[in-house]
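The chain that follows stands alone, in the form predicted on its own, written as structure tokens.
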Amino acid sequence: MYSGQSIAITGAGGGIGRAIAEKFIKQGAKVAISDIDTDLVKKTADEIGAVGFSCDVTDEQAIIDFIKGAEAANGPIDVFVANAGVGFPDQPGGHAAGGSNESWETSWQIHVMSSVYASRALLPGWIRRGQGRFVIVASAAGLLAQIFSGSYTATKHAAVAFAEYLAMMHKDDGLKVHCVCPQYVKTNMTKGMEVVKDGPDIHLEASDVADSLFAAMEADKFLVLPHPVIAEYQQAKLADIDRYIASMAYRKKITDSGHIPGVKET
């Protein structure tokens, strides 16, 4: 299905981004990957057979340069995957707004504005061609909430909203949009967390998320839920928001973990 297509993926030095890149390559696509870690993205690109670029997705010009480089190498982009992400925990023992301004601003730039920058560069060409595919890797935290990280929760909600907006505004232009909302996945983002090995909230492999995305693209589905149980949680939240807030408050009370450790872009 994607043989010969030009694919560009941010935050693909490892984790979910790398897994998505590998799956596209197996289907015969020409893939360009980027990451803020220059050495890592070069190593990954060499290992999987992609073209690698260093890119700080908080910088609009850097994203434009990545897109230009990807198109110079592989032709006009058919699929863009906005995968770069970051997680900052709230201040230990602090309150909900206790995170630094820098952590909030960086989360906003990576989770929201990077997709704005990329779509701004790609949409004119896609509209002229009458086709294009934009994938935003958000999080279940964009549909529910992530305790212990206000910046992650708020900006992932915004990422989901922007994906919805792209889809509704450009459906008639031939644009296909997919929003990926996994729960916990075994990547650098979740290092240090207790791994759930069974049940609906299991920690998935990055390749499982890639498989879910490809199934959704084949079925032309907007929302990608690698953990299907998230749909049930979302329905319960919408049915009784007060009960949902109370349950999350209880969860916060009984756990000492649950936040997203570290600040590594993935």
Ligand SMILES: NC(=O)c1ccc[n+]([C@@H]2O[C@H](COP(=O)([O-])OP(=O)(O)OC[C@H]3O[C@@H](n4cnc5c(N)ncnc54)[C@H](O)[C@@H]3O)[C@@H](O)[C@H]2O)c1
The other form holds:
Amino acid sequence: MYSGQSIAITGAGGGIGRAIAEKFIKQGAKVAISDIDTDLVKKTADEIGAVGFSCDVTDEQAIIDFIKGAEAANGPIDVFVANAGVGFPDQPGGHAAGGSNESWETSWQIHVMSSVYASRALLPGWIRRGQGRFVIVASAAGLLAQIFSGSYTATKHAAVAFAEYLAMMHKDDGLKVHCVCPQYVKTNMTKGMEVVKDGPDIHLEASDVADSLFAAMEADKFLVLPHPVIAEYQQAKLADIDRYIASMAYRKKITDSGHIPGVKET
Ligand SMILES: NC(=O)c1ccc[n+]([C@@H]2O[C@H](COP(=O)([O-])OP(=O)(O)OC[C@H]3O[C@@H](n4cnc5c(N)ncnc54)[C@H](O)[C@@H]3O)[C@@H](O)[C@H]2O)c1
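Show the same protein again, this time as the form predicted in complex with the named molecule rather than the form predicted on its own.
All chains and molecules follow, beginning with the one already shown.
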């Protein structure tokens, strides 16, 4: 299905971005990957057979350059995956607004504006061609919350909202949009993070997320939930928001007091 297609993925030096790149390559696609970590992205590109670019997604010109480079190497982009992401804790204040202004601004730039910049560069061509596919790797935190990170929670919600907006605004132009909302996945981002173990599939491999994305693309589904339980949590939140807030407050409390029946990844 993707054989010969031109794919571009941000933040793909490792983790979920790399896993998505590898899956596209296996299907015969021509893949360009980028990352702010120049050494890592070069090494990864060599290892998996992609073309590697250095790109800080907070810089609109850098995204334009990445897209131009990817198109020069592989032809007009068929699929763009906005995958780069970061997480900052609420510290040092220790309360919900304790994160620095810089961490909020960086999260906004990476999780939201990078998709605005990329779609601004890609949409005119896609509308002309009557096709294109934009994937936003958001998070379950964009539907629910990431306890102890207000900046992650708020900007991932905004990422989900922008994905929905892109999809509805350009459905009639032939644009396909997918929004990937995993819970915990074993990558650099979750190294050392305590994980509440309340289901067999709670801490997935990056390749599981790639598999879920490909299944959703095939089925033409917008929302990609590699952890199916998130759909239940989402329903429960919609059904009773007060109960949802109370349950998340409890989750915060047990995390705070260190009484999580969980695992600590190293
Ligand atoms: N790991 C999880 O549990 C999890 C869960 C839900 C969503 N996600 C999301 O998945 C995406 C991929 O994360 P991952 O888990 O593979 O972690 P990761 O840390 O392996 O990958 C994120 C990549 O983004 C890159 N990056 C950071 N800032 C950048 C910038 N300004 N410009 C370009 N690249 C930048 C990093 O160098 C890194 O390679 C992120 O958007 C993350 O928020 C991860």
